[in-house]
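To begin, one chain is listed below as structure tokens, in the form predicted on its own.
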Amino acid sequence: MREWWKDGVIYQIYPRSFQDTTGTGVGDLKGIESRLDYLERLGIDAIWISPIFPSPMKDAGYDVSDYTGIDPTFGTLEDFESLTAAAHARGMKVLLDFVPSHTSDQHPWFQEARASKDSPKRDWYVWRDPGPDGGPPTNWISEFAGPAWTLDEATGQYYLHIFLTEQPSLNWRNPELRAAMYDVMRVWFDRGVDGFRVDAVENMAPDPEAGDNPPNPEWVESMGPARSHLGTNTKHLPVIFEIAREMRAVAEEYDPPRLLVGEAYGEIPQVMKYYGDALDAFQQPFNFLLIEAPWEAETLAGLIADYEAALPEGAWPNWVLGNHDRARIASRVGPAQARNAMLMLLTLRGTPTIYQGDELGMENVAIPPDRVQDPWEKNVPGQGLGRDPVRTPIAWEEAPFGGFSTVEPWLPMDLGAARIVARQEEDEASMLAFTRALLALRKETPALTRGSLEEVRAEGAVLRYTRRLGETRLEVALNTGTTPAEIDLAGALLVSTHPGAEAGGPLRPGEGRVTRAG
């Protein structure tokens, strides 16, 4: 029986700024389980929600203080057990954000690990003592930026933590922390989760004893202090690879098997080990190259290519244009390349995922400096590291807050009226009615999404393939350019970024169109 992701599309929900119910200002469960029937008429497979989980919000729920529960700012474990039936009879899957290198420095198992270093759980997480002069033991810098090492004045040790000082990183070579961790797992499962996207898989198993991390010869200020030296004793160790073939093992254990995205950013061999050797590891390691990526046919062209060349014998590829994390795409590539986007992300070979708000062509919003919220920015002010930006509410009717909130919301929102969920719904040439079209087409058509790639190319600003299925070829073509771009696209026109297109004539600018060879 073929695997439901394979064909599926999953849409990522940002929780905090879905729907907000109970006039916090804060999306919660609730709020999704209401606009189901939106996500319904949009045509995806499965919502992935970021983290839910109890949490001191240091980190936007990053920071989980219990693996188990729900934190009361998006509502009970009743409530996700609601949302989650209510999804699963819509024929939804429901995914869950896993978050295992690190946990807040409020869970009871931290607490209990810094009370004594003989604690039974010392272990649970990485400890070391003083470097030579004192100091942390080696160099790592946080990801959010300072040093990686926070002294615990009470047993004289440091800790690590990849992230905030609040997010103390678990230890991962400890085989009682991995069976506890496993055991997590195994409680969402049993809940009725259909998977995890794992978050930060990379930075599971950092190497205090490799010692010090060399320089980045490519470092600019730009990158944030973080990337000032390579990852090589802090990312992507071999034991991770191990560890993902165990979590795997887990979900092996349910009928159907469940799903694992890793989230680990890094070149593509890197990214391919995560698949594991006989692809017994992560079934959907994320594919990231397009997420920055320059928007020009021929880098999109050998990206594309490279990524498909490299997939191991029967791996599943994966796509993603924008996260929680990143610029938005709109934003990114400029709105009118916008659909030009949605069109490539819905026609290549694999599974795509739609961040939220992305189907409504939204952008980033400017945060003034009095509502950050993002730790990053807070820590590296001006440099544009904050992730705010495109984490705002979503609007979804010409209503104070939009309609998605009776008061303030977390952050601001754009209001504009080409953004407002209501207005598109009710405009047949709107960003959300071309996403609608894009998705029923690829239901409709198995060519789509189980069909070959062939003949990637760049003619041009042209972005070019072919998907072929049997004796169905559709040929697919985007114009990233900024003029006219003259094409041989023979067929019958399927769909185009731009209403009332013909299959013959010119690419107009940001013009894209699928046709039906033969």
Ligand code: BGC
Second form
Amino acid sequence: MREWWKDGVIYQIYPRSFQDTTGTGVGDLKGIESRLDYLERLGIDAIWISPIFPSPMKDAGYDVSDYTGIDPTFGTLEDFESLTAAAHARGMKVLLDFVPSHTSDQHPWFQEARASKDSPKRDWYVWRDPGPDGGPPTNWISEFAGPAWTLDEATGQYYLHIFLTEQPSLNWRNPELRAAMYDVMRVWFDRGVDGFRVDAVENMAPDPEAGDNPPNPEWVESMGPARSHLGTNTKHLPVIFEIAREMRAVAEEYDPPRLLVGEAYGEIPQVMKYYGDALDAFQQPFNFLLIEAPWEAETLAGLIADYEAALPEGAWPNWVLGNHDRARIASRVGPAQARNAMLMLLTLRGTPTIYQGDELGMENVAIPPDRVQDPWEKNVPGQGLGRDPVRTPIAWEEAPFGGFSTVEPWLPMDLGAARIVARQEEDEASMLAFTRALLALRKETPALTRGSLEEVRAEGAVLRYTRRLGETRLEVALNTGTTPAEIDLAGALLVSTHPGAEAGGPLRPGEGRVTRAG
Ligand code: BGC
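Could you output the structure for the form predicted together with this ligand, given that the previous block was the form predicted on its own?
Next comes the full complex, and the chain you just saw is listed first.
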């Protein structure tokens, strides 16, 4: 049987910013449940919810202190069960975020590990004696700036944290730790969760024995401190692929097998390794090519072709335009190209993931210094590394705080009329209406889900490709440029970024069309 996720569309919910029902200024699980109608009407097939587990929230929930509970900010386990049942009743799958590379320093495992050098859990984390000069054991730099090692005064050893000091790295070379984490996966699968997005997998197994990382010859300051060195001894190490295969084996204990979507940023060949040599690791290693690519037809055509060519035999592709860590697509490519970006996401071959709010054309929101939440921004202020601008709440209605909350939300929000869901609902020409139309077209057009991808090319500023299934041939053309483009586009118009457009005639700047040519 064909797996649901091959034809499905995943929608990422950033729960802190979706819908607050408890007057805390932070979204919650009941809020998500109350908006399932919206998601059903949108036409997505699965929701992936960023972390909802108990957490001191030093990194917005990516610092987990109990892998199997629910943080009171978001509600209770009953709320989660209710949400899952309600989503399933609508035919929607539920994916959670699994954060295996590190815990919170408040996790009982770490508390136990740091209690003494002889603790049975000591080796569940990565400890080393100080280097020869008494400083950190290696020159590794935390993703959020500063050394990746912190001295534990009481025991005289350093512990590793690829992210914050409060996010100690787990030691996946320890078999007991592995078993405990696989049990965590089973707890959620037994509760009916359909899969996980697996966080920061490339950082799961740094090798302190291999020593310092070499400097990055291409580094410029705007890349942030962590990129000043290469990840030679910290990222994508071979043992990770073995772990990914073991995680997959856990997912395969269930019927149907649960979905694992791995988050690994890397070059194309590196990312492909996460499928596993026998397609026995992650079913979907995230493809982040479009999240950084310059918005330029020639480059996009090249990236799409390179990715398709690199896919192992039988591997299923996927595409992502944005997430809670990266600039909003509408800000990155400009509002005039936001529809084209959505058109591309939903017509390329493979499983798309939509980041909440991108269906509304949400843009980065400027955050005043006194409202900053992201620890990265706090550590390296003013360099544009902070992620708060892309995490702001959704404005649902023309109401105080956009109907998101009854109190000032945890982050400032864009209350501009154009962004408000209720306004877009009433407007047939809105970004929301366009996204819905695309999702509906995808659903009723097997060539868009199952068809081949052919003739990917740039014609000047126009990106073009063909989707073909049996006799059906769809032509996709999108003008990434700022001037009208004459193109030869055959067939009947199925959808356009511009309401009222016709199949023929030049493509306006930012205009994209899908036609049925056969
Ligand atoms: C998540 C980030 C998080 C980091 C540490 C990532 O890749 O997406 O939001 O800060 O992992 O868990």
